[in-house]
Every structure is written in structure tokens, then in C-alpha cells.
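A lone chain, given as C-alpha cells: the form predicted on its own.
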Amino acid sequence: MNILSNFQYHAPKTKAEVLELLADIGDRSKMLAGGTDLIIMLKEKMIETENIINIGDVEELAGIKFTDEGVEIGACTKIADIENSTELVKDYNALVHAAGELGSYQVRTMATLGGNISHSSPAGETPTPLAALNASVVIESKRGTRVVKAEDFILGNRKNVLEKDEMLTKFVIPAPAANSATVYGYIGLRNAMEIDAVNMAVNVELEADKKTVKSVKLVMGSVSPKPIVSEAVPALLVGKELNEDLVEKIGEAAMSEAKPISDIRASAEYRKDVVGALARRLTKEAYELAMEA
């Protein structure tokens, strides 16, 4: 039987509560949003803590915003509020589709946005597309705020930027360019609930005349300890048009940057030929998309 070890539970009800716990006890605490993953944790041993702060009940850190320059998605928003957003669906499919495909319904009405990027697992789901639809991430402490880039905020597997006194509060992500979309996609070894192979956002935006690539921000999950952001990929398609000879180049130029491993999901090998027909599909999809926008 997997009994949890003893800690002192801490139960805020606003974000300076959980702020002023942060200052004393940060150090020695884990921050508890929908626990769909901390609490397995804690039930394997394989972290320990003396102080849980459970933050889900604090209103102000839940919920979506819209704003005049896009959307601001509170921290502890739930995963499942995401999916079954329809107005989130209008600009920001590839966030919907990938909460959608995030564990069981079950988990997605108790996880949170939040927890899903600080828990910082190499597949997350989220962590690609929000970095496609070039999210920020606003972090706070009692010494004050700062902003990092989704794609900056995970450093490695479960480790990530956030300070022991600090929490992730919201992510902020701006308003479509003109003439842009943006897909997700993944591959796993089943249809069915599993952590995926290989995962993937793109964003494309393109010129007024809706055919020559403006830029293009391809994001790679699950073959790396971090999400990778490719560089091969807009050196290869700005300022240019799509044509089936650049799609086959796109698959290569990824490939060469993915830095996957073998595991029980699959092997190194298996993920880079996915990396290639992934970047081929979604970057075509997320064309022609953005040339109807």
C-alpha cells in the first residue's frame, strides 16, 4: 500500500497568502493545483516535502481573460475548462486540441494549465503549443514579477526556472498575427491514453499576399529534456513559398535537430522518422490554413 508521508497542509484562499507561504516556506513545500501528478508522486516516494500549499481553491488564479491583445489563462485554469472553450477555439485551436489530448477526461477536470508546464515532464502536452502561439509566462513572488517565454521556462526534465519562493500565475498569450494558424499534432504507439511519442506545434504566418512565408515557429516535445524551438526549419521556408520540395526538406531540417532517446515508448530511431512526418504534415496543414485566415 502506498502510504503519503506526513506534512503540514496549507490551504490559501488568495494569491498574497500563497505568496507570504512562498517567502516562509518555499524551500520546503510543493505547490498542489489539480495533483494529478504530484500526488502519484508523492505515493511513489519519489519526492518527499514537509509543507503541501494547495493552491485550487485560490480564485483570482483560475480562469480565461480576453483581452484587446489576446488572452490570459489563469494558472490553475483547469485542463478540461481549455478544451471546452469555444471561444479559446476560434484563435487558439492548437492549445484546445492538445489540452483534449492531454490523460483522461478524468484527469483533465482536476489538472491545471500550471501544473502541467512546472511539472515539466520532456512530453507534456501544452508546453509545444504554447510556445508556437508565443506565450509568456508570469511568474511572482513576493520580491515581484517576472516574464519568461513558454519556451524558455522549462530547463530540463522536471526542472524549470521558477525559484522556491516564486509561483507560475498565468500565461498571457497574444492576439494571431494576420495571415497565421497554428496546428498541433502528436504520435503515440496506440490510440489510446498514453504519454506521447513525439509531440509537435506549428505556427506559420505569411505576407499580405498570403503565399510567401513571413515567419514560421516549429516546436518539438518528447524528443529532448526541454521542448526544442527549431532554427533549421524558418531558415529554410522565410521568404519563400511552399512547394512539396521545401515540405520534404522541412521533415529533414527538423530530423536533424531532434535529440530524442530510446525508451518504452519508443526507440531514438522511431521518434526522428516521426519528427520528420510530423514537421512535413503540420507545417503544410498550418499553410494552408494561413492562407485562408
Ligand SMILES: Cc1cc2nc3c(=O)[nH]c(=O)nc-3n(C[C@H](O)[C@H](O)[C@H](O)COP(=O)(O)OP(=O)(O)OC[C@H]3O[C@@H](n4cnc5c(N)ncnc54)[C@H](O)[C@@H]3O)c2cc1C
The other form holds:
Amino acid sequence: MNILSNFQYHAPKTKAEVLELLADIGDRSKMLAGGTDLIIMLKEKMIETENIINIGDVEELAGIKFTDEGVEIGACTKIADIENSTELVKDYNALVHAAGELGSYQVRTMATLGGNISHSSPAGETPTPLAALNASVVIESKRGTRVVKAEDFILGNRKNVLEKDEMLTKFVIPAPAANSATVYGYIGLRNAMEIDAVNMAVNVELEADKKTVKSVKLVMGSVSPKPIVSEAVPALLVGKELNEDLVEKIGEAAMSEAKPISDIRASAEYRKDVVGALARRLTKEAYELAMEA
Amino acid sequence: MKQIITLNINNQNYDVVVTPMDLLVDVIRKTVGLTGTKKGCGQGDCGACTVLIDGKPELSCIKLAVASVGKKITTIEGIANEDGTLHPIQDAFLDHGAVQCGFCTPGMILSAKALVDRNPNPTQKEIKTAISGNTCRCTGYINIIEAIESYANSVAEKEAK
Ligand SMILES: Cc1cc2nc3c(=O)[nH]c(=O)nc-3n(C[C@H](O)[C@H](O)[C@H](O)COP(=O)(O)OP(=O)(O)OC[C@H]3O[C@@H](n4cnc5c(N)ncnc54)[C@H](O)[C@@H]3O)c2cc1C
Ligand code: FES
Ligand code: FES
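Output the form predicted in complex with the named molecule next; the form predicted on its own has already been displayed.
And the full complex, kicking off with our chain again.
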């Protein structure tokens, strides 16, 4: 009944033990968090590995902790715990929303936030809202700790900045700026269990007049090998009040930046149209919420 | 690389010989012999292999047996009452004609039970969301949703008393 290739199993109990193992055998190992990507890849023989390091039961790597500056979310925090967090909903609803759209409930009780970005699929649900919320990713190894912005973590399809002896330990998300709001949206083919055709998160911050845009961060997922942070949309919007004409232009600007591919889930043309529609809708939504914030 | 691990399934400890590669679904079905847990797609899509791990629904087809040590595993065989009579959610499925071929039923019931355990008053939308990872080829879902609603109502009524 053995369909996975041969590997040795390690079950460290602390982060220090994980880092020790990674320093030792990181080049011959895969970390197992929830396993919802990894076990499937092993089964499909897409990857092979000599060692599996189970980080899913290391308690200090999981949990949601509020601080004076914002919130810290451990890499091994389950997607379902984010989805069900009544405390995260208020300031970090874009992330909670995205968490609730990932896979099925069973997948969400197994899958972790760290696993989602580390798998670095172009269609990943949570990298876009994390980037829009200005999250940082904390990376540790025995050599030390470094921090990268969420949008800089993924380099391409299943490629990221992690070295062989490194792991992602937590996300640090700052408290939202005054007069700001972040929203998430996606368009897929079915209502549940689908892989997104396009997903997007938009963070709009207004000046004290609650009308003029101070900053805007629009992040698109699934339309290129890595999430794209729009440069054209801030160029259009900062210093202005939103109006219908600008909304149209924002849609066009986002479409011009997206580099979608055609695949089994959607054609490139369809994806571009969806980018325009999402950019228009989400920017308006975020702007209106920011006026009330 | 065979090793002996102890799995706690339905409140009983089983010492089983496994390799690190063995999937929980195979150990439950073949080594332990509890065949109520089904294996459909083997890829996390259909939910037939759903078991509860520390009370939460997980997919045993993408879970290593070795990673399940020290946890409380509940399979469909573990939810009936001690005297052998059915759990009320099982009765609700029977009463509402929510079972046809039965292949999806163990996973469906465990997903539904976990939902009502965490949210005793689910809306129809919440029920649909909770079972969106459980595929049924036969029933068209309507009777399943009704069965879960009626079970949730009976739990809510009991709690009100
Ligand atoms: C049926 C099904 C539906 C799905 N639907 C969706 C969906 O709608 N949207 C979506 O985005 N995803 C979806 N997924 C994919 C998957 O569930 C997510 O990507 C999930 O968040 C992965 O987390 P995990 O903990 O299970 O990762 P694992 O499978 O344990 O790990 C994934 C990869 O990341 C590495 N890794 C894990 N944690 C760390 C860490 N802390 N540091 C460094 N490396 C690490 C692992 O070594 C591995 O290479 C689906 C999967 C299934 C089976
Ligand atoms: S057999 Fe596990 S989800 Fe289909
Ligand atoms: S009753 Fe046959 S699959 Fe659901």
C-alpha cells in the first residue's frame, strides 16, 4: 500500500530543533506543515525527498498574537483558525475572507498560512491579501533571522526566497493606517473548491479629509507566476478623489499590467477582463470603506 | 524502516507497524480493519476519507499515519452510542433519505457533526460550506442538507432545555 517514495520522518518539538535539522539535512529535506500540497506532490511523484521534517506539531510556530504594532501570525497557524478568528475580522478582514475561500473545510483545518505562501503557487489564496496588508515574512535559520516583504517572498511558480536551511516562522502584519481599508476578491469558476482564475486585494488609505487618496496598494494574484503589485494604479489615484472616470481608468491600468496565461481554468483574455472588473469593484469598495473607517 | 506507532482511534489504542510513507486512510482501513472510512480520489478532493482529528475534520488520504500519533482520531465507527444505537446525526441521515449508495456518507456525517459541534446553529449557507469538500454522486445533496438541519435543530432544542 506504499505509494510514496522512501523517506525518513523527523518530528521535532521545538523551533530550535527544526532549525538544527535544517542546518544539518535541509538540502535533503522537505518540511511538512499541513501536507495538503506536499503529500499530493509526493503522491504524484512530482517531488522526491530523503527526509520529511514535520513542523506541524511545533506549538510555538502556530498562533495569532496581537501586539502594539499589529498582529503576528505563526507560520503553522491553520487556515481555519484564521477563517474563524473573530479578532482578526475587524482589521484584517481581507485575510480572513481569503482564508475562508481556500479549498474545503477539511483542507482548511489541515492547511497552514506558512504552507500557502511557501508552496508559492501563482494561484495561492493568501499571498495577495498579505501583500496588500503590508505583511512581512520572518525567515529563520541557525545563521540568523531576516525579514522580507510578503510581495518579495515568491519569485515564480513554486520558487521563493528560502534557502535550504531556512524556514518561514511567522508573519508580521502592521495595524492598518488611519482612514484605510483593505478588501479581497476573486473570481473562479465554481463557488467552492475551485482554484482562482484571478484573485486581488486592494488597500486604500485616505488623507484626513477622508476623500483624497493618500496611498493605494492593489495586488493581483494568479495573473503571473508571482503576485503583481500595481504601479499604474497609485500613479493614477494618489492625491485624487475617486470618481467614475478614474474607476474606469483603474480597470484599464490593472489590465495592462496583468500578464495572465491561458490554461485549463481560463483563457488569458478572460483573465484580463476579470482583472479589470475586480480592480474597478474592489478599489471602489475599499475607497468607500476607508471613508467610513 | 518499519516502526511501531500507537494510534488512538475511537478511544482505543492500536499498536500498528507502519513505514513513514503510509497514509492514515490505508492504516485505518487495512491494518486496523475499520473500513467505514472510504478512499475515493486519494487527492483531497472528495472527502470520502474524512476522519476527525482532535474533533476537527481532516482528510486521511493526504495525512501520514506517523503524523497522527498522539492525536484522538475518530472514524465513523466511533460515533454511535456505546449501546450500539445510532448517533442522532446518523438517525437524521436515515430519516431524511440522505443515504443512497452510502460511499460519501461516513465523510459527510463526520463533516456535519464537526460543523454542529463548532456551530450549533448553522445557516443553510454554512451547512453547504461545511460539506463543500464532500462529494456525493447520488443524492443531489438536498436530503443531506435537510438531515443536517434537522440534527442541528434537535441539538439546539436540547441545549435550550
Ligand atoms: C483539495 C484541495 C484544494 C485546495 N484549494 C486551494 C485553494 O483554493 N487556494 C489555495 O491557495 N490553495 C489550495 N490548496 C493548496 C493548499 O491547501 C494550500 O496551499 C495550503 O495553504 C498549503 O499549506 P500546508 O500547510 O498544507 O502546506 P504543506 O503541504 O505542508 O507544504 C507546502 C510547501 O511549503 C513548504 N512549507 C510549509 N511550511 C513551511 C514553512 N513554515 N517554512 C518553509 N517552508 C514551508 C513545504 O515544505 C512544502 O514544500 C488546495 C489543496 C487541496 C488538497
Ligand atoms: S479520498 Fe481523501 S479526499 Fe478523496
Ligand atoms: S450516497 Fe452515493 S455518493 Fe453519496
